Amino acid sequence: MNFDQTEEQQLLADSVRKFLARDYDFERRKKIVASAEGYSEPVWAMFAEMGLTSLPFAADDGGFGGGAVDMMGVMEAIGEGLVVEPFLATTALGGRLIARTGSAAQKKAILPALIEGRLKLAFAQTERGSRYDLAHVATQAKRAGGGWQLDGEKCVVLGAPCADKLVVSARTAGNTADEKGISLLLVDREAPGVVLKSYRTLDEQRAADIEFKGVKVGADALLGAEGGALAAIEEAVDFATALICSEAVGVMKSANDTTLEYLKTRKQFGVPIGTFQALQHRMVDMFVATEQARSMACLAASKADTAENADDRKRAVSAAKIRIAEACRHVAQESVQLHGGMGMTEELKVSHSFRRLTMIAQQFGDLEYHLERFSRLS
């Protein structure tokens, strides 16, 4: 496998890094996190202007026709900057589901606005007790008055407080854990009966628990075939998982760079602590873990784009997530420990990198989940 980026991919990633270094430094990020919205509208507009929101969509829909491999460099840069804007929720989850399941009219109504930065999406999937089981859907969608009525609850919906519309998984047939009978509906976040309980997650992104109380939507809200959405959901979640693997590499690189700089400047017994061989060995282990994670992130992105079948894609994504989860834990803990007590303070970026790496290790399936899925598919 060729791990080298094309010139276009490298130039785009470098542009994102330059923008974040200039306009999204750690102090500005803290102000964005503390704001009522939890994200920056000017930053989101710049993402759209740079073409990031159009990258994963087909040319027929107004995008650049890129895949997970094309987005790897961008996601690494987003990881390095600890970006809190809902990029993944909008493009890799909500947007991808609409692109893959929506009708021509639905895509025309949603995707141009998304690509231009005028609309944000969130994918409401997780429910209490579902853990990582994508087929566990208890939220009900029943036919009513020529449309649909939605009742149920979703939890930890990433990006929901920032979203304009929600892509909601709901059961139109069968029992809670059945693989068949799951449908996707497009719901306005401000629709009557949609109740959000918004909060900030451990890694300072915005999420919400959502209750749907007799929410009425039209017949045109249904995305794709009724009752057959699970395959599309699994594909979108695997695509997003491949992307956060690349994001994790960027966060780990930032943690490594910050820790190495600290070891060069912090003195003990009159010399920089980076001269101590034991600490040098630990830094090397962190670097090796990051490079191994980068290799597995490349594999996941490649298979997300080119896998011949769903099982092949799932195996590669799970293999990558297993290695990424291990590396996240190792690099996060080492970076904090090598900073000493300072590593846990709010003032240092490394403590926020620790939080994001901890969340990535759990997001879309933890180590144990992906070990089980990989072994089952092998």
The other form holds:
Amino acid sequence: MNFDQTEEQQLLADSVRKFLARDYDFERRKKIVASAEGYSEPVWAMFAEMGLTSLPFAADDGGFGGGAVDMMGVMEAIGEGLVVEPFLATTALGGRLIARTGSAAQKKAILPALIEGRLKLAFAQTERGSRYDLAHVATQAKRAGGGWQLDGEKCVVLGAPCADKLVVSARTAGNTADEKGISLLLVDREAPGVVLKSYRTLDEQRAADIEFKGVKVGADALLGAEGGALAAIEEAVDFATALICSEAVGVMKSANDTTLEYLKTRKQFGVPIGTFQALQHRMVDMFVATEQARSMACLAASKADTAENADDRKRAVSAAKIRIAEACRHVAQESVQLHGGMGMTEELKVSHSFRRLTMIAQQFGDLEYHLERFSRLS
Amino acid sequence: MDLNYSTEELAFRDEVRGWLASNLPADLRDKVAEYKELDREDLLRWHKILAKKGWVAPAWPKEFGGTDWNVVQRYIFEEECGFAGTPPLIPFGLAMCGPVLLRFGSDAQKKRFLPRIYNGDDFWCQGYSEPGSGSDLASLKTKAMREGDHYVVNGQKTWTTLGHYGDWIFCLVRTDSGASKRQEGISFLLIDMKTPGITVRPLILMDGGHEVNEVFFDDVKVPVENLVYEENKGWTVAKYLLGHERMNTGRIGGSKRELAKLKEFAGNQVFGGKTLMQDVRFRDKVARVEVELMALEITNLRFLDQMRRTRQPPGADVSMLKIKGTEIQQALTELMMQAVGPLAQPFRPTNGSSDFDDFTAGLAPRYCNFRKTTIYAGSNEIQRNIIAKMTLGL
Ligand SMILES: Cc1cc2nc3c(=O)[nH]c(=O)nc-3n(C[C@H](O)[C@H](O)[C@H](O)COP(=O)(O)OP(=O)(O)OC[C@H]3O[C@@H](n4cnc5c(N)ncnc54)[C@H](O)[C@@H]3O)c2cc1C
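Return the form predicted in complex with its partner chain of this protein as a structure block, the form predicted on its own having already been given.
What follows is the entire complex, opening with the chain shown before.
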């Protein structure tokens, strides 16, 4: 047993934290969020320069060869800073799917550019009727000419508005909820027939609903084996889930820190409100919830890419997400409540942490979804 | 013991229900149902419809337009409005300033203000909280200095709900800084918001909406005749108002409507071949809230029964209606958001400026917005303190 971070992991997390403290304070973030693109290209370039975009990719693909554990500290820092750049969509979802399923040629066409910060990805998976079920894929891919024709609709595709390419799950055989018959296709975001409706999300990131209307791609757009993509999708989504567990710990830490500071400085009835025992216990419970969440984030990260088998991984990731979802809700609600009216305002960071935590609680499956999966595997 | 309404009470309920069904304008009903922002015109329009019917201020004495309904009828009326989904009646004039004037106002003040409040001629706001004085209201600093026939007011109020619509604001101000007890130097003033020296600035909440404001007072001249009750006795007025307010916080009709809506909505969400209401984990969550709401409704009726029998205002333990009522409202907004799963992630801020207009995209902002209910009107922590101290003697 050893919970120590390696020196390398520590250094990287520290450099990210330092960069964010200097160039990504809350006021800067407000400007980025309000900009037309909704993210900052210079920040993205800096992420690439610091090696964040290369972190989870194998050395053979030009990456650093890190796993989820190597990314924990970085994700926590990203959580503390409420970073809105599409890091998860590009590296943990889109990038991972290509790294895991792509041919040598496909990887070569995408990953070096991604690692250098020149290319962004998004993973188009969720559909109107799918809720959190990854096997629910109604979007169709049919053989056409020498390649494929794509028809269907995806929704809440995170990072899509700024992505260069989309990894799209589509059905090449079987019925909508079948586990077999799902394939992955790499599609240019600007290909004819790809229609985006872009918007902001609850946590101030950008996403889009996407319509694919007779979109034609070549045979080389197919990633991995035809009809056999579900396992890779589950793996990538579990990986991303493990990462947002660490991110959540960072967001909660930030929410707790500002709440604690508020309890010490806000005075009512002639004393700091932190002297009221009713509030002290609430603050303690938030702290405990965050530590419990941190423990489970460690478990998820340690199993995300090293589990003995898929069930072992799913069970650990679901366990973590259950605890994280509950902690997100608890810490988000209490941090606002303990700030009184100030907690409700757009002006304070704590309300933005609330929004990110509310989103994370549901992202990649809410509490009930993971309770169900965990119970099934236990 | 009989938990059912009497035949007369049922007849009364049907009358109210029938009238609301044919008099609530469809566009207002839809706006409420779709959780759209209601503007000043919307709010006053509904106010005026009720005023014309004679139902806008049931609790007021008959001579000022009251209905002579007993407490149970008043409750039934409110719950039916909530259940029908009417726009809210903004409480600041009708349920706050009005009752204060009725109890403490001079004849001249009653004559001048009450008919206008009744008819919705003026939009009223509540100027209590200040940046440094929220839960600890008695620490308020906004000053009013007497100079001849007027006061000069300087200071700042904050969290002023709908202050940007306001014509008038009732304020607690400090008229004696030297009083031995903080509560003794406070007065209750009515201030015309068009008076020079008043600046209203928006505060944007986390749902993107503009509903509260900061109000700044810079040498604002307020005629002495706008003082309610005696100088330095404003705390007595404020306390009277608090007692008046609390009975009104359960919002049971509104929650019943939201519950029904949630069930219908979740019943139409089909995933994996079954509806969300057939999903045991989700259904149990809904059932728990429903049972909480049933308990609250009966608790509320018990308070009403007691008031009817004793003809006394309720005791401090009605704070539990605020605690439970707001927790239920919050739980319902949360379940509604969860019911749509990932489709709650697109964000439609409540100020209407959005690139996304799906109903589902308004559910998360609504969940965010409802966090306010456990903070305002005496936070739920303060309500617990009240019960601890006044009811339990701790
Ligand atoms: C949306 C909204 C609308 C509002 N509208 C109006 C309005 O129209 N007019 C108006 O005058 N005011 C209005 N308010 C203000 C509201 O009444 C105050 O926010 C409320 O009284 C709490 O005060 P505060 O925000 O200063 O929080 P604080 O009093 O600073 O409280 C911070 C936290 O400490 C807790 N706390 C404080 N004292 C104690 C204690 N003794 N024991 C245990 N816990 C304690 C509180 O419960 C809270 O959790 C509104 C507020 C909101 C959010």
